[in-house]
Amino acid sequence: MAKVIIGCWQDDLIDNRNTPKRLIEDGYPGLDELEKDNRLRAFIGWDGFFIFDREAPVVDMFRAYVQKVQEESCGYCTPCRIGTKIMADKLGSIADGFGREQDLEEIRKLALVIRDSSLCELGHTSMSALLKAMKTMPEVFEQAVRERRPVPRGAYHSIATAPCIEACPAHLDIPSYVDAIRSGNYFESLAIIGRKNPLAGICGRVCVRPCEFVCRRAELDEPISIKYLKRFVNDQIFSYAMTRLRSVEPTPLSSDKKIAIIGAGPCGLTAAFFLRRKGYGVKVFEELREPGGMSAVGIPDYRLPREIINTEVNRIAAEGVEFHYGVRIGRDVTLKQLRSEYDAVLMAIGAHGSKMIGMEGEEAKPSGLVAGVTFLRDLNLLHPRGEFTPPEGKHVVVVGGGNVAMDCARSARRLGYPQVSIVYRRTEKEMPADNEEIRDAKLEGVEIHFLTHPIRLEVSDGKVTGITCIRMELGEPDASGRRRPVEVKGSEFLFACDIVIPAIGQATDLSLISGDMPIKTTKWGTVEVDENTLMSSREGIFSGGDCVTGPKALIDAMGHGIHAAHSIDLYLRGETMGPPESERIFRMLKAMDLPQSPVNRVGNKPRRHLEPRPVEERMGDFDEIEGGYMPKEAIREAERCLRCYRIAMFVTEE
């Protein structure tokens, strides 16, 4: 545990000066290395600062994070532009041994301007663990110019990090990419997008904006448009009917080793992307006919048109990866084969399984009874084609509360159906699904039951007549946090329909790691691997997405592609694998948790939403809903970002 000697965060201070090492409570339990054999000695941030180390160099970790501070403003504001500059000299030439005593008195106020005046977060937020320090200990400064010798210099890591930043698993730099929107220029934004996110149009449209929910925009009016602002500058960028793109030359290769990646989905075209970048030839192969995984086969097209998919894999491909479709590794290939052909393998296999819901009658397949990810993959792969044949029936029962409960149904209210009813165990606010998707179901005339639970399926003549339900009531949470769900005695009833789509979880077919290539599985069903590298328990194969975290949302999924990419890297070159320092970073910082202060801004700037198409007009086809922004709308929503930057510095022994 890293114990905490003397700290400050906004008002709480601690201080254990004069408390031995042994005795001291305060810290963090399993925060103690950086990396392996690296300890900490102190951490700076936004809002205060740590000392684990009472010999750690004070004076030179500040003049360390001011001069961070100075490299990251963007130079819209005097006080941040030319304060920090000003504030990291003076602080350098104390820490050099020629410090004056009037310097301390000068660097206070300095802070105080640029707290107090800077345009945006970073510089709010910035001076504050500075100013702290010099109070709570301002006999080390004091010290430091009066003996004017140089102080020691220490062992920096640091990164400008921001809620949202934090919050994507890609840890992509949003406050930058919607900056460079504001100022208009969309070819930067979309280069910085590119740099974590290869997907941009795919993602502007279906990702479940895990940076939106921690946007501290939202103390001030609502949380700005993330997701949509991407899909701005990828339509800009590339028209979503583009077939094909402008002369690209692929990127050259700088290495004679090869990867074989099994799986077109967002893990795969990542992985594939990145490691193509790094100068790999990269093969992927797909067992479906097209490309995107169960972004193609698992979201409709009036939410993820397929031309958005095509055009993002070209780009892909552009870049010098190989595909091959309709290859199903374990009947055209073995892994075996693959592992023994190539340098390295990466496992990338989405969820396209269903699980059952264990309802009486469920195991004998009756007709009418339909998987949910079966009903849109084969909605989506042979609607497109009129090929599609939809079940038989009036009333269609969808059983789940995620959002592929929620495709289903919108699905079927497309399809013509003319009663489509959803049935969740719990209330709403326990709902999975995106409010969104929630709130659009509801108005595309999709009825939504709820603490109602199937356990029995009726069957006539082996086609279904209906379900037989009964209530529930909310109890004590369960591990996932939401209330578990309890069945109220005797309040079975009958809920008649012709069609039921179960919806509430997906699987993944591991059966290409069978036979002569055992890899160790999970209890649920998963492929086990090492967390900090995705290497597989079989040497050379990785894996990552839904066939190791099981069924999550697609920038989860992308987010392990990144990291099986840098993993694999530094296996074929034959290094130390382990995740980069700024995902140590993030991890260290998720694990410290740290509470923020609240946003001092002015709010009333509503959030400009996308105008959807009249439900009326849109239930009759499957095209894309909503519009994009205008270029005069999207720059008024990108000038509604804080920036909300702030460095995170961790000082360590080396």
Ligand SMILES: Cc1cc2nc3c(=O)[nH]c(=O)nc-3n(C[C@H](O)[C@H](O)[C@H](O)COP(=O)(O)OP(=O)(O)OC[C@H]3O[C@@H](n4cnc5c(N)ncnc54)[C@H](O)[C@@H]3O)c2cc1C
Given for the second form:
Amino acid sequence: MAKVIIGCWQDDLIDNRNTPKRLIEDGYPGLDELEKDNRLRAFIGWDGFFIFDREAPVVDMFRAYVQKVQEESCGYCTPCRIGTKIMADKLGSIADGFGREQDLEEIRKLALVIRDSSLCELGHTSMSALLKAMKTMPEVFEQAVRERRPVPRGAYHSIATAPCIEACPAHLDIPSYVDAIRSGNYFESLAIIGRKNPLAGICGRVCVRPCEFVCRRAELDEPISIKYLKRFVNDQIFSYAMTRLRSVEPTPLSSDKKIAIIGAGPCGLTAAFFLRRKGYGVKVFEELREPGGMSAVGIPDYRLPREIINTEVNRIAAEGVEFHYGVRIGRDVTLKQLRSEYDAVLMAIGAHGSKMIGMEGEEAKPSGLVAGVTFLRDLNLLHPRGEFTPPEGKHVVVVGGGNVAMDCARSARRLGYPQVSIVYRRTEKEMPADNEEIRDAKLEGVEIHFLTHPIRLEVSDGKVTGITCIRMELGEPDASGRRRPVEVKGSEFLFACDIVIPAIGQATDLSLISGDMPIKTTKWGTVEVDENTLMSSREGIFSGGDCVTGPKALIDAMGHGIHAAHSIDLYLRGETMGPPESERIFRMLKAMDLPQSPVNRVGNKPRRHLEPRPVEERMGDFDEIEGGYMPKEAIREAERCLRCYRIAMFVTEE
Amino acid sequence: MTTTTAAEKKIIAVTIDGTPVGVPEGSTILDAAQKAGARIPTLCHHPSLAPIGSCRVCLVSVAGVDRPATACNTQALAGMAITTRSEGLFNLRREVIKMILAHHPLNCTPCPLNGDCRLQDMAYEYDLTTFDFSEYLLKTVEFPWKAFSTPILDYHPRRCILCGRCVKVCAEIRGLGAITMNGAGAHTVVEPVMADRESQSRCISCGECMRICPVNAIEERMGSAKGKPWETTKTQTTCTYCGVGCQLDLNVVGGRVVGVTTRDDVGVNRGRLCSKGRFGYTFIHSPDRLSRPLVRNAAGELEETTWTTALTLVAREFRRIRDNHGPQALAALSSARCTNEENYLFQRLARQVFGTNNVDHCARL
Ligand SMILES: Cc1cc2nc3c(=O)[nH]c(=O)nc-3n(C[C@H](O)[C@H](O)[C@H](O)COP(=O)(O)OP(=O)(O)OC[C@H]3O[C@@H](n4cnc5c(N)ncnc54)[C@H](O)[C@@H]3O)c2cc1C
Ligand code: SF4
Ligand code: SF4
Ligand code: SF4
Ligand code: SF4
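Form predicted on its own already given; the form predicted in complex with the named molecule follows:
Okay, now the whole complex, with that chain kicking things off.
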């Protein structure tokens, strides 16, 4: 626990300089993660600073901070580009012992100009901490100018981040790729995305976009359409990428170490891409005949066309990754065999099994009861070949409130079922599915029954004839903060239907690790890993994605893919494994959970929404329901981004 | 999406320095200020581009918002009370212009824009000289020479004020995005885009970036004798390279064409040109160019003569051929270097005077 000696955040001031040491109470938990045995001395951020050590090198650390701002300044606007250079030069000369008295006044004046007149949030936030420090402890700066001696130096760890970057599990540099779109530079934009995310076309369509939920533009009007901008750049370069594919040279092999990856889902693909780029030989083993994992056999084609997945995977294959389809590890090859042939193994097997939902009568598996993931898998694998036979019946009831439930219901409507209902035990507000999904499902004629919970399947002659439900009401909030639904006594009612699709739980099929090479699992039926390295209980076997976290989202699985690639690289080079410094800083920032002052500017330019195809038309097929942005629209949308870059810097002992 | 045309746009009321003014919804503060007759300085703003907002000299205050806003790219909202002149704003703008100048060589004498430069005017208006920013003790940044997007242009990073107009014009108007800003902080420069492991620039040498640069940081590499604005005569003419008929101004100094400029509100091209129209003017003064008619003498050698002699000879010979062999013995082949109108007249001559339909053109392809 780091204790604050003096610090300032927004309008709060902590001043313990004259407080006896043992009385300092304000501490930040979780701040010991940066480096073992490297004591934290201070932190500078976007709305203030904290000093944990009485001897912290105050003047030099602000010099380093402003220098970092200058290095991160995109150079687009005058005050930040040149103003921070002047500031860095001036603070540098003070730190070197050449400061003059008038410099401090000049610095204060320039800091205000930079804060008030810069274009983006980097410039706006970069001077706050310095201004606050010069106000709360002017004597430190005055002393440095008076003494004209070089000031003590410190060790610094800094990062340019933004709320959206922090929210993205892959920490994609969002403002930067949005910016490249704004200047019409689509290639560069895609290259920036590609540094963290080799699946831009997929994420640009179906990512759950945690970034948009924290986007600061929402304080003015609406969040930036980060997802569709990603789709836009990908699609702009799509045809170009296809023609150039043949000429892409694979990355040369720089290591004789070989890596096997089990599962060609988002986690496996991402890890394969980055490991191959690092020069390792990479083979991917996939049980199915095609890549994509749940993004191919879970997500229906009207949200994510298969050709998009195939192009991305072709791009990854062009890097030199080898794919072996139709190989199930644990059946065709054992895990032990695989481990003995490869220097490292990554298990990214997802969660493709279904869980019982606890209704009476489901164990008997009557006909007409189909698990959501099974329904979608059969549909996705067989429908494009014209071999899919939908379960017989007219009225479909889908159980659940997530995206999987929406996918089942909307696909069922497209298959021609005249009546499709969703039952969900809480209200629309608590529904985990995307708002747009819920809206579209309703538009497409799906009825949603809220506060309704299924308790019993009605079966006759081994066939589903209905489902008995009970009404719920919202009670006290639970651990996740959502109000817990409780049953309303005596409110049972019967819902007559022919098909019931539970779309609630998914489970990982762990049969491949129960055989000749046991690996520890958790009580939730997932693979147990060290969260710092993603290595399982067995050396050299790593795991990531849904099979570790339980069913989550694409971008979480991809974040794991990046992390696993990093760990495997360190492991194969015989180095100590652990997250990279940037990742550790992100974790510390998360632990600190510092607020940011509101966006202080004028703006009223709502986002550009995509125009979906009319309902009648799109109901007849599984084609995508909307076209992407046109270049003009994309540029206008990109212009809305406030570029909320903010610099975080930790000062340590060494 | 419903699109509203300018005509049916709602008019909203704002006040500029206390004066009420009505502007169509969607207008910027700069539009409103212009309507109210308030002068706001701008550098990166250009009417043919979407607002850029990079130079930060058009700062104004909006009532109810602490931070100043840039007039060029902030939308005027109904009821907004905007201040364009105050001591605070003057000082803020002055500081920003000072920063721009601190990084720009104030060596105006050899600059062709001297006397016709917005930055220079601003320095004068805001009372700035080199003494004002010597306080900054700015360590200069060295930029090694680098090839620009096309050999016909040279880029001078020390002069560049990073307004971003060139990057925008190439992306928005040329539709190419052949140049971009690279580097960080004071080391930022405009550079060609080398896309996706390709080493070739996508530039088509149109020179739009050069034309739109407010400070001559992009210059044509066609020799330096340009002449100052006040000694240059501009003659509007039609480009002779193709049938589009772009309008351009030949810049003439001392009887010699030294450059080509354009105006945004003139002609079908509205200020745009391609590389031929903009840079293909040096042939005008080429010594290899025919400037007087030549006719073969009895010995078969070409000899200079007058237009009257030459044209009389041509007319006589054509008439002889037509009379002796019939009009089908004649054909007319015209040049793409002539204007549309000249080509039209030429085929009229062939059909009506020669009496033949044997008409062709070198750009028929
Ligand atoms: C219907 C549905 C809709 C979804 N919609 C979204 C959405 O809109 N947005 C979003 O972000 N996320 C969505 N998700 C979640 C997302 O698809 C997953 O979180 C993500 O695909 C997990 O990636 P993964 O790589 O961990 O596993 P998976 O994608 O499941 O990939 C695992 C792969 O491993 C293969 N495999 C398994 N066992 C073996 C074996 N023994 N040998 C060889 N291969 C094996 C599987 O065949 C599969 O291809 C959705 C999920 C579902 C089910
Ligand atoms: S980073 Fe932001 S504040 Fe800095 S130069 Fe670029 S636009 Fe201006
Ligand atoms: S405005 Fe731009 S930088 Fe800021 S949070 Fe949104 S996407 Fe990120
Ligand atoms: S010359 Fe034309 S194409 Fe080339 S960079 Fe300039 S504007 Fe773009
Ligand atoms: S070269 Fe000219 S137009 Fe381009 S950014 Fe620099 S000053 Fe602006």
